[in-house]
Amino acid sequence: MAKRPEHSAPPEIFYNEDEAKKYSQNTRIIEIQEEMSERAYELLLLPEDESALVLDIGCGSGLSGSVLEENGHQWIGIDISQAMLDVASDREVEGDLILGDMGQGMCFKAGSFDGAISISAIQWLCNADKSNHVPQKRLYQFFTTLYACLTRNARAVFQFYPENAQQIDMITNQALRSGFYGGIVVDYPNSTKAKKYYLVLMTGGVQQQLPAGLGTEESNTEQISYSKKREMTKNIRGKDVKRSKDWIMHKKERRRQQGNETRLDSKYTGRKRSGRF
């Protein structure tokens, strides 16, 4: 079995000049990256009649940004590899490029972006490449700062290559803790080569049903609902944070401060409902 790239070296070292050239010269890599970018863009559900500003996280050589450009949107890209950004610059992409580590957070003004996209990047945060790296903390720092810089009702779509179910749980749990809701869409779940994972996150508004993965029947999707993930967070800090009255009151107050429509408090707030999870 081939060694996973994230187990070979930290991303800023693995994506050196030689590796970066593949993203401008290897037609197969370019084709795969473009296909995944187009699918992520489709899941982003950006408005077709107006230009949006999108954050491209782990933008690499700018292939995903080019998909955004072709659909009439503006973008800003951030990547930890200078070699990859140099390739993007040589390709004369239209997006602004920033050198940065997404594990340190997204340092943008609140509500700056109408959406976010990421291709083959987020699984790198599950590694501890330095002695001070704690994957859960870096994921939480990333998701909380991303949540802050997105507009309300925005989406963020991440294509990624999970190593195992535990890694999926780690990523989705930290996203949930940060205020997002959403889940996993799996395309072609029965195919070893074509199977692709997309984490689709939303910041607010009416909760929508996630689409069926490509190559599946709608009743047989491999989506991971956040209603199931809530059960997995009940042991955080020794209490069921998703059922406590204090948590609910804090969440409602946060929604009010964000200007979102919120139900009024009542004697039933925080009370356990029979037959519900």
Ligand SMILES: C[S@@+](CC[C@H](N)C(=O)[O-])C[C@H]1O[C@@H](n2cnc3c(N)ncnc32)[C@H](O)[C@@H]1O
Given for the second form:
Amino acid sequence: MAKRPEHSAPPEIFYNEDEAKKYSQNTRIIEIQEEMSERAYELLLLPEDESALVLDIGCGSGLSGSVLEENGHQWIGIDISQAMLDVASDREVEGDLILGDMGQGMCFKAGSFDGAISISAIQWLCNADKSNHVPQKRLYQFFTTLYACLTRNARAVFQFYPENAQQIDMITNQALRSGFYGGIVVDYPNSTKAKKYYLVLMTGGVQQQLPAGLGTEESNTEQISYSKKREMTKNIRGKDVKRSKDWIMHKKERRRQQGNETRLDSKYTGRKRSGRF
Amino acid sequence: MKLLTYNFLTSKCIKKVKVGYPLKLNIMEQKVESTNFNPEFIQRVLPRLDWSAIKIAADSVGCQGFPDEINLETSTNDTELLQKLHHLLLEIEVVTGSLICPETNRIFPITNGIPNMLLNEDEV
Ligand SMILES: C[S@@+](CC[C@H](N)C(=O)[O-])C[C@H]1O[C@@H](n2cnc3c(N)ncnc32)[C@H](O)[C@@H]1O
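Switch from the form predicted alone to the form predicted together with the named molecule and give that structure.
So here's everything in the complex, that chain up top.
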């Protein structure tokens, strides 16, 4: 099996001029990148017929950005490889380009973007390329700063190439710790070649069911639900708040605010049943 | 670098920097490229724009006629203002120059239209 690019060199070295050229000349690569970008765009659920502002993380030569342009959106792209960005400039993409390392954080003001897209880039963060790199820390710095620079009802969609199940967990866990909701959508799970992973994250609003992966009969999404998230937060905080009186009162209050029918509070609220029924 | 991007960029990823905004803007070379005016897009981002940074950008490139303060309610239907913002934010491109962190004076060079926001490992 071919060596994974992340194992051969850091991204700013691997994506040199020769590699970058492929992203403007190799029709096969271009086709694949565009196809994944279109699918990610679909999962982004941006408002139709409105032009939004989107962040493209690991934008490279701007192939993913072109899909945003075609759909009438403005974009700002960030990438660690000067050579890739040079190709993007030569292609005269409409998006604006920034040289930056996603592991150092997204250096934008709060609430700047309507959404974010990232194609074939985030697996690079799972590697420690410098002696002081700690992948978990860099992922956490990335996701917390990304969360902050998105608007309150935004999505971020990442197509990526996980090396193994632990990497999927590591990435997803750091994203959830940072405040996001969401999960993984797997397209064509039964095909070695066409199988693709998309991490779909949401900043807030109404929790939506993730769509089923393409080429699947039943849903093949690993939706990370509120309960899983609570489990995880529990581990972080170390105690179970679920079903405590406070927790129930909070839930009831929310239901009332949402206009749902809710039982009145009483002195029995949140108490254990005696079991004598 | 478009001035829209300038309005959103900060230097807060540097260790110990609190706000890192607005960045100082130093332009050595700029160019203008006209693009289609899309008022809805400007209306959409208007509430997210920082007006002090708009003024800095307008002063740096010599665009005049931006009010000192912005009234969101009246501005969103002020076509003339929207058009001016369109020009300032999307048509003017900083080709060479630099951005400077207001708290540490760290310089981020802009070359060939691309700001270099990479930090050294001891800065993160
Ligand atoms: C496979 S290319 C994809 C480029 C583009 N998204 C596309 O679909 O054509 C992956 C890109 O991720 C970028 N990348 C890798 N690690 C990065 C990091 N830490 N920060 C920013 N960009 C990174 C690489 O420089 C490269 O341009």
